[in-house]
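Single chain ahead, by itself, as structure tokens, in the form predicted on its own.
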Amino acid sequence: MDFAEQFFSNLDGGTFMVTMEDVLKVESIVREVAKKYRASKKVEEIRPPEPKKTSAVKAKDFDSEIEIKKDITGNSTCEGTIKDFQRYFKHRFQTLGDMVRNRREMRGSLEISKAKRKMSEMKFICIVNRVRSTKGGHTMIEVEDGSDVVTVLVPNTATGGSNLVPDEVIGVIGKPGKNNDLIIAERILRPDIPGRKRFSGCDDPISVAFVGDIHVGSNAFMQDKWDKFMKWLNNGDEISSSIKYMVMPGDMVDGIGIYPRQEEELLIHDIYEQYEELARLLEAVPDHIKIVISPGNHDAVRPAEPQPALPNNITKLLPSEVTFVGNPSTILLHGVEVLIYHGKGIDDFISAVPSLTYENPLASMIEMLNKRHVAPTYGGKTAIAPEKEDYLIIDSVPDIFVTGHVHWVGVDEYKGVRLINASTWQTQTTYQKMRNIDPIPAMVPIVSLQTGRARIKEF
């Protein structure tokens, strides 16, 4: 297993064929590093080992380091008008189609036009218009590309076709059927993570907490358990004192009039007032914590995706440290690729995979790693701004990928990116219930930036 995880550490992101060479190239690094342990190894037999020291660093000792890659924040151009649409999923089909097409099996791909004309296999890139079950259990998509409209059939014993939501584009490997006017899909390609990503630690034994569906403002909000989080945050102990950086990925409210009967369950009525406690509460962070904020769909911003960052006349009732950016954002921490996302669009891979619940939100996370769109429905659950071009889309493979929404918790990794779902500080409400979700509360997870090792804390 060492081996291996040498060789395809060392092996280059576009490798789709594993050769002699490139076994032998990793052999003979693997080798050194072997030559190199067994020299230190005949240094410690022949020097008695030294006591080992206990390391006073903290996380206060160092320098934050925050930059945002990416955001819509002072962005937004958007009118709503047609000519938005359609420059938004030309964007989308452009983007995501690039990275399709650079598929080693991709080659030699067609408009769907010239690809209908062939008699043979056919390949070509689009975007899925609609998707509907067989009643055999297979799965027919319309499918299009610009330059034509065609049906394609995937059997489920196609590669790669299951899990199919409309809006997301695709490559399709297929055959033409009885008639040009139906595909019959032997593989179904999508842009996902070329190979697996190495994770970018940095130098510096520091960590990053994940915050996220506080709910301020609810009479579910968890306030003995955020005081025993605060009072753990304080107190110093190997984990707490890593801690450099709190992100918070959304409804740091619970807001107003977000759902039926709402009012009956809110201890604070005010949307301003809200945010004054969440202040507050955020006080009893350490000072060295550099916090950054990120919007859902309970803030007080713009319900449509991408979300801005919280506006001025409420950031200024919050502390003046802290970062705010929009929802999704791309950060950086010192040089950790973070992408935030609150998670909406989690509700609409629910709706289209039958295999999605909420009790796993990571399996709809890697969902959106492998289409690289956090939100591909249009008219779903989830509403969408179309913008000049598509912000949900993950043009950039992060390190580590932090989604809330769903008040569940969890860490898992796909393809090198850490996963993680970030808990809820608020009980079970009673549209929660009506909804059958079973919230996961007062947890957090804190992930090395250093090592990539991720734990959960709960409190």
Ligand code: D5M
Second form
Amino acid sequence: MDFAEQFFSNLDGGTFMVTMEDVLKVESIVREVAKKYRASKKVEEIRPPEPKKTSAVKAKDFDSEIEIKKDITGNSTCEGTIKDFQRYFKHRFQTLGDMVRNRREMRGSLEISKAKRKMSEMKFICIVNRVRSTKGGHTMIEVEDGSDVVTVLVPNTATGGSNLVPDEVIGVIGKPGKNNDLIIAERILRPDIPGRKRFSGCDDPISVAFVGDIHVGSNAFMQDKWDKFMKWLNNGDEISSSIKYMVMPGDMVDGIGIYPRQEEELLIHDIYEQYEELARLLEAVPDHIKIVISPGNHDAVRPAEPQPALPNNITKLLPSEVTFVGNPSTILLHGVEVLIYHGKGIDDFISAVPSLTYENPLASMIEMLNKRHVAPTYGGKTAIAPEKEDYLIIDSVPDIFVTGHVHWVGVDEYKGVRLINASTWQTQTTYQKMRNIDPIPAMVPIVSLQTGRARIKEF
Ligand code: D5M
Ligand code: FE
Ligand code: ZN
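The form predicted in complex with ligand D5M is what I want next, because the block you gave corresponds to the form predicted on its own; please supply it.
Now the complete complex, all chains and molecules, led by this one.
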């Protein structure tokens, strides 16, 4: 209420509609509120409690059903030749272009070479080459579609015109500018999620826990919090005994040589020993909980995305019942579709789009769903391997989308998709302190696979 009062007293009297720009103008107040909210860290329960179950059904009474739907592991063919890159971006343009084309508003779209000759409204689908802001607060983009390259001015009044990033695929509805070479956009369309996804819950009253960024081997790994978590997992209260799966979206260990002077913050200096220690930690997980591990940028596999699953010389150190998948990957848990992505692409969204910050990484995940791509920009912080298909495209709309990486925690929903950020088990490192990264560690988001209800358990 304090915030609302401050906010509205800051708005000028003539305001009819509150826009994102209005909110950003009072950014300092928003930050203050966010800080207070984070300080309180009381996010145990984000929805009203479910009616109590009469029978005490337990996850261990059900068999696990894990199916891998999409994963680069075993399918990587790229060598990084120019041909590989051509094929990769063609596949991206084709696949995302078709999604944009399917939008009703894009009916009648033409190739750029034909569209730009029109004197009135024109529509085309393109990939963004370059994005820059103008002095007047508008955006200028250069786009192409294989038939032509054009410059488009996206006024800040254009619908959907904010958050443009290089290499994303968009639809443009616009008109010719005074100068023949310039097109003025009225509307930018994204592939987005058509309609609203219905959560395809399973019949069994079981749930999945998300446990990310453990960073074993770092001297900032929180052993005491982990032990507390394991104790709770084994004590069998109503929530913990409903957990059937544990999905781990990367940064299992701290790795070696990941950032400058990392060795000063390592407790375990050998990569194999780090995974051996991880194996010991996972031994405490009850046997009926099935673990799925996908890698992150600290793990021992190629850093370029899509990352294949951890290699054999690592997985043989870990419990044999673990399912190893790539990053990103899509799996079905009891029929519920889960998109697992470590989240490196969030770094690029945050550095490219002023309104996206590390204080709310879920907003970057919404951008990913809107653009149907987890890391569109080539040549930024996320290394991309040009596979023959673009595995970073979100082609199927998941029920649950989980990321880690940003050492934050949160649960949200976008058009019916559960968004999860999976916290960390590493407290702030010197490196993170230097970069002003303030983690929210030792939290476990848990989602019911039956109802889609999410909660966060704090340790
Ligand atoms: O990431 C730990 C934190 O550091 C997380 O908040 C993201 C942030 N991070 C990591 N790499 C970068 C780059 N390159 N730029 C900006 N912020 C970054 P972790 O992957 O665990 O080291
Ligand atoms: Fe991490
Ligand atoms: Zn990471």
